[in-house]
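A lone chain, given as structure tokens: the form predicted alone.
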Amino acid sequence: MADIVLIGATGGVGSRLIPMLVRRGHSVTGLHRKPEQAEDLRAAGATPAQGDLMEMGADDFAAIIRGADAVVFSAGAAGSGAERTTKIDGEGPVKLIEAARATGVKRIYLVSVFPDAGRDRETSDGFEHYMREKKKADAALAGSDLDYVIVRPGTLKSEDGDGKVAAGRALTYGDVARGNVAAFIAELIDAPEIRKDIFELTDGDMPVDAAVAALRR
């Protein structure tokens, strides 16, 4: 059993990931912003930890992740403005890296974005800013001394998914159910030998456990 901290516990991926981790025997602490979200996290089997990513510094992250075996960062600004995108998608993982170094936490799982996102349509300045911030966070984590895995999902769909995915270091762009992203991360956590790597993820034909097994080097 591992102690897992989930940043983004109330989001579409995080809320699905909690029960998956609990069923696997892990202990989960979930970060939440609104006080009323604490009870939902407890009901899902997680220990709530309140904090606002717009205000948290590295020390605040450190207080939450200290003693954890792994941290999952699946939070995102979800199109709520450039400032929030910078603070959450860009600066949030960077602060987490600093906190991990300070506390000795080694394993970080970051939900990022497929590099091909939006390339089949005209995009806005806000979207391009989002892509730049995501890349900054990816680069900071990939350049760290941590045992990271960066997951780059395709277009996220608000579905539980069928547990079948395509996963690899370079894929053709496609959609992916949030539930399938959560299942993929849960499987990765139970394969700690997979580290210092970046994977693209879409819905596909391979069961999640087999997809992760195929990624072992």
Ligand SMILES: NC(=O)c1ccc[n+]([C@@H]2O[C@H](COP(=O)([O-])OP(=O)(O)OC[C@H]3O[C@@H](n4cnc5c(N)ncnc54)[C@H](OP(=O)(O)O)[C@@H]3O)[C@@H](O)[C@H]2O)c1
Given for the second form:
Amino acid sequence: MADIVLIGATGGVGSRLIPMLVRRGHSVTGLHRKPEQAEDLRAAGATPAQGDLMEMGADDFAAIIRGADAVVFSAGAAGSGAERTTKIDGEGPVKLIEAARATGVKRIYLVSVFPDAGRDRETSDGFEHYMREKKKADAALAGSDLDYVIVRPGTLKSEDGDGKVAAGRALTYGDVARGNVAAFIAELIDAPEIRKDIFELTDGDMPVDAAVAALRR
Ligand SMILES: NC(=O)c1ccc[n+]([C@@H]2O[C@H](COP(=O)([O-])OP(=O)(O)OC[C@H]3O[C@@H](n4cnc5c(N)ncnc54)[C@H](OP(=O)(O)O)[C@@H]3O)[C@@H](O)[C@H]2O)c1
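Since the structure above is the form predicted alone, I would like to see how the form predicted together with the named molecule looks, so please show that one next.
Shown next: the complete complex, the earlier chain at its head.
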């Protein structure tokens, strides 16, 4: 059993991840920004911790993650503007890394984005900014001394998924159910020997446990 902190606990991936982690016997603390979300988190089996990523500094992250075995960052500004994207998708993970180093938390799982996202469609300043901020966060984590895993999903679908994925260090682009992303992260958390690595993820035909087992070096 591990103590897991989930940043983005109320999101499409995060809210599906909580019951998976609870079923595996882990204890989960979930960050939420609105007071009324606390009850839903409790009902799902998590301990709520309130905080707004637009305002949180490294000290605020430290207060929430202290003593945790692992932290999952699956928060995102979801296209709500450049400033929010910078603060949430870009600076959020950077502050988390600083907090992890200050508190001795070693393991971080970061939900990032597939580098091929947006190919074959017209781009926009907002999307390019999003991609740059995501990459900034990836680079900060990959350059840290933490035991990180960066997960780069394809286009997220609001579905629970069938538990079958394609996962690897380089894949062709595709969609992925938010539930499959959550299941992949839950499986990774129980395979702590997989660390300091970056995986692309789409829906596929391999059960999540077999897909994760195949990623061991
Ligand atoms: N959309 C795609 O196709 C796609 C593709 C690849 C990767 N991704 C990335 O995948 C990750 C997970 O996606 P998702 O669909 O689960 O995202 P989502 O449903 O939009 O959830 C985002 C989470 O971040 C939280 N959040 C946003 N602003 C916050 C703030 N100021 N303070 C605290 N929490 C805040 C949200 O809380 P609230 O409930 O309060 O809003 C929510 O829990 C994101 O990082 C996203 O960038 C997305």
